[in-house]
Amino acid sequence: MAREDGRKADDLRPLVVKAGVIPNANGSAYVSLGKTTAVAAVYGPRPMHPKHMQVSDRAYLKTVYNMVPFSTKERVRPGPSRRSKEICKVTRQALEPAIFLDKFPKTRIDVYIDIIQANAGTRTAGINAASVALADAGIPMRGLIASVAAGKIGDEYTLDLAGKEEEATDCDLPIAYMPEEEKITLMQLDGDISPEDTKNVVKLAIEGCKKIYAAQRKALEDRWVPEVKK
């Protein structure tokens, strides 16, 4: 199968990961997969206000996902939408298993994700950026979370769907994965495929996550290892 950008079926789009891109945040990251770009900023842990929303034995993780108005060819309407609220929720659910929230009772950790360019895979790019930003902020974590979508187009399993591939695929299956613990923290499925196909698509997505994880680690090493050596 020939893909619109010339990739092989199991190739990721060109990937760029950078840590520490926003000086005023406690932690931040930039992630681009092809023409999809996400920037994440982390603030906290900090006191939870109002106090009646405090959780006595853990931190509250707040995730805010936003597509900026100029991120697509047609201007995105500002403000939360049904879709953005759903992505905020699944992003939080994908990240929480990796974070030692019990280390910071009665506090909050805010994660802000802005999509500044969109060409499919915005939720997965956002999760990738948020994970690096949390680590950059020094939040104790069990491991990084990497995320990518895969699908099936015709008879071929296809990694990192982009552009019109989301319309052509029999399914769009994004996952979030913690390589250190070999644990899936998020899996969604839009489409209708057999159980056997689902297993193969998930397997391909996990392999993609491992590649993203390697880039995430390198970005953090480039940011922090030289500082340690000083």
The other form holds:
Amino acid sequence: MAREDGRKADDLRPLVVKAGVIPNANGSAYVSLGKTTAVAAVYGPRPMHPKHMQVSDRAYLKTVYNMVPFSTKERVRPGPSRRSKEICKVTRQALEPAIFLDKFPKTRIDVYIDIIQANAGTRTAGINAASVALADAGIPMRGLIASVAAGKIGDEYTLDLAGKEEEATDCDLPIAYMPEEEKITLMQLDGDISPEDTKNVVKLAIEGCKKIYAAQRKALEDRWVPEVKK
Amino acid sequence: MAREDGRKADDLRPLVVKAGVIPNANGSAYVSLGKTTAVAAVYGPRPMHPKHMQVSDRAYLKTVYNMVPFSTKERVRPGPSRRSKEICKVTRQALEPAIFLDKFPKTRIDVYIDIIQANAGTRTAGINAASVALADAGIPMRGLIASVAAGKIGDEYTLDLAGKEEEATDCDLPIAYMPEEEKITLMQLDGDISPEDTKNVVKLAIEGCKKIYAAQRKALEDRWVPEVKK
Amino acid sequence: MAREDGRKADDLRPLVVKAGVIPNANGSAYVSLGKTTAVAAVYGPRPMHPKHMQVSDRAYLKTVYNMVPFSTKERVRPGPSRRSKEICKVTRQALEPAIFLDKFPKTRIDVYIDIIQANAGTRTAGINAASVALADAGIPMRGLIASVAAGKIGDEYTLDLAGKEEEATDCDLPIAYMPEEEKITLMQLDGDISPEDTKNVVKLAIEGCKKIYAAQRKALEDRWVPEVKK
Amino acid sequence: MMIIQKNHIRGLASAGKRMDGRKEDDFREIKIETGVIENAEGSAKVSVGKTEIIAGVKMNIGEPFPDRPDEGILMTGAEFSPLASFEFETGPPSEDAIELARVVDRGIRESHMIDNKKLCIAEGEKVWMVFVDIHILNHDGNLLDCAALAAAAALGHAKFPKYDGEKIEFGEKTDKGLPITCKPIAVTLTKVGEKLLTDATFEEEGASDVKLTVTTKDDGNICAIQKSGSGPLAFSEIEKAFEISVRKGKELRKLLE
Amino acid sequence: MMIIQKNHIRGLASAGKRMDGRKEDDFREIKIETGVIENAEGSAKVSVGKTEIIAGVKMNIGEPFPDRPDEGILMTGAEFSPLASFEFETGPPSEDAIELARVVDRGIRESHMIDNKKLCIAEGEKVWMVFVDIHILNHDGNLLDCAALAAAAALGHAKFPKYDGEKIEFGEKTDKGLPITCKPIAVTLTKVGEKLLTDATFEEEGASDVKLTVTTKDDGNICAIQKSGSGPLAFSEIEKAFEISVRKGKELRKLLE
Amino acid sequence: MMIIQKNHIRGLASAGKRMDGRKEDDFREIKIETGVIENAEGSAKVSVGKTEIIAGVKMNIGEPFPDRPDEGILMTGAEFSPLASFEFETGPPSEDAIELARVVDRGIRESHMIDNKKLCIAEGEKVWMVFVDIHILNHDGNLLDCAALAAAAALGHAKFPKYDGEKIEFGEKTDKGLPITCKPIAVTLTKVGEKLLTDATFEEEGASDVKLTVTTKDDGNICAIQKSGSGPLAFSEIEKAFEISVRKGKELRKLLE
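Next block, the form predicted in complex with its partner chain, ref. the form predicted alone:
Then the entire complex follows, led off by the chain already shown.
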């Protein structure tokens, strides 16, 4: 079945990944998937203040997900919402399994994600950007985290839902995935769908993550390999 | 004159007091008076953080009074209101005279009161529950604090106002009372009533407190005496 | 051209300055300019808590500008607004150049300004009061700060705008000025006016500041000279 | 406050003495000035010794509460400006400020000082809202009595602004005052040692652990009571407080005439 | 929790054992009591072992959202009262409380448990708003399953209040229930060591770094999933979690009949 | 910043030099890209050296302010995203962010850049509201000039969304732009040592204690001024700042054409 934008069911939207876009940050990245754009910056590891918030055996990871007021069709009021607080939490927990936090006890690592333009899949785009930004910052990681949503529209398992597909799908299932370890680090579902179908949607999303992972690696190489060669 | 619910002027509403209802708390209690239900839990004494808030010669007593959103006829928005902040203060000051706070310098004792169902007399029910919870937690006390409101409807001094009686009364006068020491630890009045009548209303409320006190002692005995016997 | 209240273009409104009006404060002052009334109080230098906010080589200056709810024609909601936060900042930066903050490392100096009645020129009235209050508190200063706004109505450069003049003027230009050092410490402008005119408006405002400065000195003498004589 | 100073104040009190030479039930000098804020519909500056408070009354048109469609709305707020005491801090109203505002509010409300029905313009649609804001200028004890006095004075002198049925002309006052029925007066007794002191200073309050505020009406009835502080009271002390509050209330009420 | 205790719990789990003697996929004793709050249109107290939660349903009339003019409005909130655990604090809802409320909400919303169109009174103007508030009384693990059960039970027993087209008579209930289409049940699997435990206790949760909540409908379909915790999951674990959730969901649903 | 570095920058300035080789009144390279956010009615990404800012314009229909019934509403906000600098923190807008937004807003408002009356749809009832949001992406000094430029560019390219008199179709733009009358340009002079530098970098700002922002119109008139920082200025410095701001303002305005 044809999709709005002419993609095949297992196609991603046009994907752009760039590393090192925020000069001030220790690491940063830009990710766009179609009309959804996320920028992420990493500051740290840096000393944790006040002291009583230090964790003695590892770094404290803070993740902020923020939609810029003009990112959506109707202006978003600045400041955190219940939705954005939940996304901060699942984003942090999607990234944590990849990071060797125990290498930096008593410090903090801050990951800031700004959604510059929103058209479905902002949390997954944010995770993709954050993961590249962490690597760009030189934080030791088990692997990159890639993230995308999938669903089922009519009879077809469909990757990277966009636009009105979010309403047409039987379910909206975002995952985050670490290809190096074959592990899922984020999984949510909204919908009404059988367990068997759900498994197939997860499998499709994992394939999508692998494609994104390739683009993430490429972006880091583009940024760092020339520098090494110099 | 007959009351809505058939009580005599100096009758309390049906009273239930139970100690030890919240397993996690150091002490806890449940109190219902008619359709008003309060649950209280005590945590502490525990170390006070941050340090600069420690009081060097006694425990810091914190009291939180909270109406659960579904406790009232019209849903209450969660979070503190001006009313609830005043009640937190008078509740704390109703309990303080009974507690040997100086036995636990530099610590904090937290008293949390949730109003689960509200039909007049929530602050007094909360104090009754909190007092039993403190005793249940083994905090050394000069005595239990009992609390109830009284008023004057027509010519009659009337105990433990409920339902529409709060509108019919000349005054709404809640007190908290420590029978062991014959001391009043909370007293408020809204209304329009002569000083002589006010004194008589206070006397009636004191008698009401003594009845509540008996039920509070009974609840603590039911909870602790069998345990001691074991 | 005649002004609403009969003043000449370079006249201030009737000015009252008093020092030492808040007994509890280390220093305080009252300033009224026509129907605009500000009261300022200074507390400090006092120890700065928490410690991590201490500045090692100078005092931390805090300035709070607050409009009292009944100060305006339409009641103001209590609490800070975006406007009042900006005024706090420019007020602090108007005062800082005058104070030897480096004499009191690790302390804080608090300047509180309450606008009791508002009819144009509240920020400048507040600065005038704050400056006297600082001197009254015995804080060592390079000089007093005087402050007033000026504008241009029709062809005339006009001092100390009030009432409907704020709408008639080509610009509203408040400054703060330190006569001892001939320095400008606050300058803002709203309007639409040529650079040449702007310079002339600044010059007029400086002349206004000098008059206010004289009244500030007088107020401090009235307060302190008799005391010294005793 | 140092223990030694507290003990000194308590010792004096037990001997029937006070640091400033007053008798147990003496008030400090009270000054009341009304109409001090031109922008307010009503205002009063009241000082009791060195304690100084301004109350301002602002009015506006609003919708009545659904359960009281024919009554105006009264709102009382208090700000403890950090200007007034080293004890006060910036930020949202403290517990103490909320309590003070609510006790002053109850005195006005329960005494029916203002005939609320007369504030109704169109039942269920439009009523006058009356905002009383209390602003502390200097805190030297007994804030509550001073605030209640300032609120009563400001309400007593307030004038309705010009209103053409559509829009209020703020700043243009009519000569019509609020529908005042009586004047509630708050008198606070502060227990120091074994004595109940009237109009305690900041230092005396520091040596006390309990006080009782009793607000009375012109007819001697009580319309509001608030016990405050972490100490207890005996019934006999409450009886005594009632007697003093009624008596001193009458004296203070005269100052509002 | 001490490392040694965590390791003990993990060791037990690997051996197929639990501290309280349950099997991997056993729930603790579940008690459901409905109608416990007279002021609420619906209410239920649910305990799972020592975990105890009350859910209350309140209704009101409001305007529909502009993009859904013919649908009622459902709002789910959760308060983690500090009364319920030394871990909970006063203040605005924590990240965990928000997540719990949103996952319970998604289960109700995505399963279409309530036929929202039947909550419309006048299209674009008036609809019923249904507030579900979740209040934790004691936290001994597995809050989410317990909360979802309490919410479903409270909604299932809720009755519309009396409404004359103008005003609601709160406190007077009709005998008309909400338009319920199905009953979503949340089952959370908590990974301890290499095992996925059902209905983990507070201690077991402390020894775990990841859990997966799967909410299922009467027809066995999944309507909500949430992975929570800082650990990862393998695909095979997710498959296993689905199987257990569907199976245990059926058992739990019977308790609501 | 280290004292030694501050002194170095000041020393350079006194000798008429800057760390990056620019002259006193040189701007860094400026890039302006418009239409970067499809969901916004107008948008612009502006970089000045390494400082990078996006401004977005969103429109909506709302009620006018009662005192200006025939004028549209302009609102300007700024977020200093913690992404953009180690100095920025999460939380509500800082004092600096509020000041920046207000100074940009005054430039737009006082220059009458937008003919507000043309934003009126039905007097007293419906007007267009224009929200300008400024989002910092990287902070390397001179945020204000960059933000004002981005706001002007975004407003200049904004297009009204489709509106049928009832409802806006967000995402569908018409080809009608805002009623623009002129282009206000902010130029900030940063005093380093005894010199007034144009377009200071983050390091140069760290070595300065005062700056002056002057916003000018196409006709050379000044529409907004803001002195910022804890240092003082002499009258002669203000005169000089005016001269530079008018001159550089003209140069920058050309970039918007």
